[in-house]
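Given next, in structure tokens, is a single chain: the form predicted alone.
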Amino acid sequence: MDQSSALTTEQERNIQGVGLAGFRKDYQQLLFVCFDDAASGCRLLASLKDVVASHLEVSSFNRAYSEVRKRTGRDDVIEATWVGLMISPKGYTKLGVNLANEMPSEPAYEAFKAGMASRAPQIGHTHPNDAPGGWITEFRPENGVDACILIASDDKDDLDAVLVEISDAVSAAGCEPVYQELSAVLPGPLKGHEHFGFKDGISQPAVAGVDPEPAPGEPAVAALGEFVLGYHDEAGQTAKVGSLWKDGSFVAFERIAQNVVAFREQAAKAAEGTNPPLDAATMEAKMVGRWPSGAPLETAPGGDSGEEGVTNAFQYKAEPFSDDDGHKTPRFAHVRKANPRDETQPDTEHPAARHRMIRRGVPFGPPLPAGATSDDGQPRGLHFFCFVADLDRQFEFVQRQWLNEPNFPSGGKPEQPNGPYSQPKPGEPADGPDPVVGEHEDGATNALHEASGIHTFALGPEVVSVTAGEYFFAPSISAIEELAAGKTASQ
């Protein structure tokens, strides 16, 4: 760790642990709440201000847990239960905070002020599969939630006990719990994986002053100000924010439903006609860009090398990888779209590193058995959270400009910021959208580059859908205390 820029103990005690450190628990309960009015919201925050977990305690526990697990080989020796709090723009307004006065009129803040539903065009959530009008009722534009209370624990009984306490506090404050849902790591060999069967959460940015220095070949460390307000970012700038916002992060939440059968069918159909022939399992890995273990195709192109092959020390263009055409990792692969690493500078303003996000996701619902060819009707998917300093430049840009964009990364750079990428070189088809999480039109195709030529295949129905979402802000613990006391303007 770069000790010269390390957080002070006071800062670590003030920043919430939910984002920067990450709760990393087996069980997680989401409780979405609406305030009746400002007074009820203040009462609820007053009851939570001493319950919310800090970065200091969560990061300390995570380090201790790793050491104990390394020594004992067990993952149940030490346990903890954490609570995180996030407030929506609607919630801040209901508390009496004037967001127009508190936040400058800049894209970084306008996205939050508007809320996720209103930003659907900027995100790319415009198809019926993802559009806010079809979301779970409580999250639709005409309704909306004020806050999200996240409870995470290593033990289900402990989680349930804390949930009862917090639910009682919500009722006592005069607030209303409007939606709640449990998420949990998948059982058995799928632990740590998502419902499509792939190891999740591997490539997180290393944050300066927080995380150990990256290993040789891994992406460079990212400035703390890319994820937490009040610290310098990669451009050397520091957000000029007051006490309600310093040491906090913007949060994008999405409830993502996963259609496992459609994913399997898409891979099987895409594999048809490949030369040399690829089986459906390999095509699934091509769609993701990693094998189920998490080993990247870039370093293990011949097959899954298992956990020992999991690494982030790779590029796409630099030697010894030299995979510009995507023979190892397709240019449409999810991991290459979401984090293009050393691809040609991906937009007219920022290098790829300025679009990184801290992602925290936990599955909900039971896994679909391997080999199942029909859906069992059980809801399943991912509770996705990402923590950023700029919703427009980070979350929205990645979804719209990279994941959904068929001409990225091989097309020409946009002529203007946030504009479309141009077609690739003449005679070459577009890479196509991300086949895992990208939105696409009917008739969309992906282009798989093989030594024998380019294999183009049609995309079927989208394999994920956004069923609920909202923008939140995870305030510092001191800001929670200010809001609980009825302070509505930064100091």
The other form holds:
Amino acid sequence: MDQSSALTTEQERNIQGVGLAGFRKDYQQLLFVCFDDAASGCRLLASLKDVVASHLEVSSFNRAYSEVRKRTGRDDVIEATWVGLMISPKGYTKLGVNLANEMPSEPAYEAFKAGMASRAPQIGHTHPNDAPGGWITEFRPENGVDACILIASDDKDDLDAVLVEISDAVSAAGCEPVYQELSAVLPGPLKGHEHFGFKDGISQPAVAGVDPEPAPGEPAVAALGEFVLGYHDEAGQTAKVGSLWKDGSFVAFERIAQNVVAFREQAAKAAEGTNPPLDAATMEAKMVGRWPSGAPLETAPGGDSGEEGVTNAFQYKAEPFSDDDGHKTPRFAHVRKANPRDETQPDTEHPAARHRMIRRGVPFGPPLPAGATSDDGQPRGLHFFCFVADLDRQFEFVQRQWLNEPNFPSGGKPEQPNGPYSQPKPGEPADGPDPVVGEHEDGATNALHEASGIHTFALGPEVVSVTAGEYFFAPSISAIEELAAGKTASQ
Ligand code: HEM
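Please give the other form, namely the form predicted in complex with protoporphyrin IX containing FE, since only the form predicted alone has been shown so far.
First the chain shown before, then all remaining chains and molecules of the complex.
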């Protein structure tokens, strides 16, 4: 297939809708299950194979929804409830699939075969509040889940009804529901925002042949093979995988708890001593790289320009941005580290375009009121999901080499792939880790470059904690049928 041509209808019917198109629903229920044995797993897949939503259905709905909303201004005219299915490496093994035979011994596949808990060192989940040993019991290395069923709906009652049907199917198949949790878009003006108060889900890769062409100034299209197996990637390569894997995607799931009070306190402390003085709200935006509305600091450096200012058309180095020092968007800001766009030395081997991911996160838990100065003890955070073709090069690399790495982006390029970045030029402090999601040691610092000089500030304890996680594979619908029929090897 030509890299830029659209998917065929047959391919659109085979790829699941959960990743590439994205469910984009107000309510989402995660149901993690364990198969009792191969037979019970096959029975469950047999009952889900006609229920799982395809890319064709979900993308057609999403287009129709946007059209209706544009015309009517209402978001309740058409509604849908979707189901997605993802299987962990442990789940595949239980079904009888020999992953070593099915997938080449290459980093892209080795990360998946090992599972997220075993990859803690490669991700940076080594600090006590992120380490797998302290995760929710069901996700700890000694336990682990076999599959994640994701149900998403515009309507809570519809969601609950489908949850009952699927829970019955799980029990009827002889499988065990081991953990479930609701995520939902935040209420009122926080709709579409994550718990720290910032609009999320704005910058997504525009996938060649799937999404509309990017607007001028936005990052270039990304090849489909960066996110779905069996298509050309940015290097012009197509993963050589069999029928169980073609048209599917790898998925990194993390349940990330957010400490909103710690985030606010961190920003207030960091703002102390800035010149000219920044208020805490501006420092929060500096930590993220966008304002609460989603407007980027790069295009709206003076203040939040509101919804009309939300754009993805910006770079950091090129004219007219020329923000090498990070006076507008600090080099440590979450979005700048997570996607450094035109930064000159993002990696020894690849351009930034090879480290992109389709993010499908939804918040869980109620918001903490705006002025609250102490935590209310309610669990809250983000059910982070990203869809990629290579967990090692995309998800793990971004977390370890960019978000956690204090010397990225201004330090020297690593001497070998995956090595540490060296310090910036003598006398200049490191940029520091991403203060929002970067995993860091006590005593880590960030360096804010201002026209008046460099303002360094200490980071307190991490403001987010990974409390559960796993790698999954979202198989194609034909692969679900093959597995349900007891096939354990690709055709
Ligand atoms: C609770 C945890 C997290 C929060 C609160 C958070 C918040 C945000 C926000 C507010 C944005 C800006 C909106 C947008 O561009 O869509 C963003 C962008 C992004 N985040 Fe996160 N994020 C979290 C975790 C992560 C993790 C774990 C990763 C990857 C390992 C990640 C990768 C990205 C990427 C790639 C972007 C887009 C950057 C761009 O293209 O400009 N985030 N995040």
